[in-house]
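Single chain ahead, written as structure tokens, the form predicted on its own.
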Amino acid sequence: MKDNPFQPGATRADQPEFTRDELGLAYRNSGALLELLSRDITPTGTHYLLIHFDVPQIAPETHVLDLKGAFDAPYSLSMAEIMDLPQITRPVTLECAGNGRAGMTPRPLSMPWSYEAVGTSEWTGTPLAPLIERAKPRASVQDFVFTGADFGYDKGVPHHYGRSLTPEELADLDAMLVWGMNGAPLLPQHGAPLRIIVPGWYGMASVKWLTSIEAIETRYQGFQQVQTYRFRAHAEDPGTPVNRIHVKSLMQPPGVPDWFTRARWLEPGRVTLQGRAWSGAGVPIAKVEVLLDGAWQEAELTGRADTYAWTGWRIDWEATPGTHELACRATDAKGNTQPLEPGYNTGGFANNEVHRVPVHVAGA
């Protein structure tokens, strides 16, 4: 554990940790507050964010979403006759892949995430299989693509940002094409006016500012489908695709912070400590535990509001004088289980490793 914080005369130490340009990302993009890890629902304004271009400047009122391609049927759709289809909202908690890249070693240059990229929005919108289906595919459909309206560089490949599911892989997910997040309209870092949601899939696969769906009858090759979001061991591994959300915990933090270092000082005596646990593909929660002087308790679940949000937990501990670690691991019904170390991949992707908070108790 670092040195404490909270004595006269903590210092700091010089040596920066990150890229000049990972700070410009983190500048653009922003992850949750852990501190509101006690709602169900995550603060629009706090959900992460995670923009790979520019965000698009689209008119709702002249915005039209094509299905075409391999299509029997292909038609398209104004924001207002997609707004009148049959209407869902449902609580999806979502999560960059990026997610944890910070902790690995080496670390992967890109978004410098630690635990913050992850939040669960109530998503308004209609659900996307029936809409694929109006469009008549064809049985020799092999990708379904999903184009959004930001276009940009990355390793020098100019394109707009896309993915694709197969048709098994739609038939699987309860994928939604959405409008509204919270009660209210996208916002524009959200995707408005338009977005898909693939609940218990990492971020990525919900692509923001839709513009079209394209049956093709080959494999999607697009740069953010094939050469990146995969887990490659080296750079000559063709990898194996990122998808399925990896199960995972985290700790709202107790007592209060030093400003610089984030470790957190409080009182002794009791306290309740709670947090978040989820799981990809719809898997629930089966346990979280919390480490509290050196030895793993078993926390009680306090419940999730749909398949795919989060599920609550809670632990009472006796805090005593001293420095200490807390730290939360969750297991999922498929018996998965959050590793105490992180892994490695070169994209940096699903690092679900315990999250440790350091914690200084006063009197010691």
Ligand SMILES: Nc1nc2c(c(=O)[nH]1)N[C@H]1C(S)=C(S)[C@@H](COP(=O)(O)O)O[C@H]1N2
Given for the second form:
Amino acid sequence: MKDNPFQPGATRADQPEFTRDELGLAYRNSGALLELLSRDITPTGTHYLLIHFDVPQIAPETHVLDLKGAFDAPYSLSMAEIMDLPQITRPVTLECAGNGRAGMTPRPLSMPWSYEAVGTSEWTGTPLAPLIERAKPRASVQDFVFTGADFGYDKGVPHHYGRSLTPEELADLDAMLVWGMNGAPLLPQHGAPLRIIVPGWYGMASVKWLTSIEAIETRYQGFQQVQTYRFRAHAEDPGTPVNRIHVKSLMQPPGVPDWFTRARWLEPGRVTLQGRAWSGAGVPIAKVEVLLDGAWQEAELTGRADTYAWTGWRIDWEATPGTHELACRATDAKGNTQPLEPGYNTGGFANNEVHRVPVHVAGA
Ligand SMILES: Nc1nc2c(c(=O)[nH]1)N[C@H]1C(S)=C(S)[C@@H](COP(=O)(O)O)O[C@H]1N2
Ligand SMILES: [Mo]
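Please move on to the form predicted in complex with the ligand, as the form predicted on its own is already shown.
Every chain and every other molecule in the complex is listed next, the one we just looked at coming first.
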């Protein structure tokens, strides 16, 4: 590394200013380290976090899951009973619906994610649908409500974090009741002792610190169901619900970083670029293209661990001296592809614009 493009005290031009409240949320809700995209499974300590209120501290010895409401055979389970249920382990890619929010203009004020609110874990638990069947839901049931132990305020509205799935959604999705992550018990910040995982949907559906499953004969009107996670063009727009993950890809940034700006530095010559790509609802990735010297080139797909896990990709590049902007763009088997520019909605959801990575190659 002879020449050095990184001047002491350099900052990037045209940066948005973030409020202290956004910065405070960013301290709590950390994101993935993009260099670890080389791994199929995200190391637990680097899996992103999204915690709306405070982490509730729940003693597993006394924790009980209640199945209540419009069931003919409601019942409760202790953690010991839950962990005796038929056990499955599945790698599932989880992404926060707010991932990419900071790229929208104007920037919606909330957790200011750039690219890093995504990760893949091996989740251990039991299929959710048979547990709910066992409680015999009445034919009139319209929603199953999953409620967390965490409680707080959002926009002046006090509530427990809660989300629902309709009977049709439950039948359609491979939702799991989960107590383990990457071979260990769930950590407090990831929902200990019990959460659900709704594969293929954005993370908001995967309720942590689960205390009850209630069958109701109306549609659920919980704050996190009807107020927050909707695609709205403007404040008065009733909008449409956010559910399935949109197709997306990320690149493991090549070379070495400048500490402060994270800009990349590498030697000229052949470099293998790699990353991950995923889409929602189990739809596989059909192709990943990488922008190299102004042209989109198709990368090699290196496979995925399971239906709901991301796919690896890789491509070689002859890096020539100078400054370049690399980018990656995935297309799924249904023909959905990533936009070159961000869209906009008031909540800042599902920004799946292409990942751009500026690099400096030595010798210019
Ligand atoms: N009870 C509860 N469940 C929750 C949340 C929460 O704040 N409370 N956050 C949701 C959101 S928005 C996301 S993206 C995922 C994040 O899961 P993780 O922190 O384990 O990555 O949890 C979801 N489940
Ligand atoms: Mo989220």
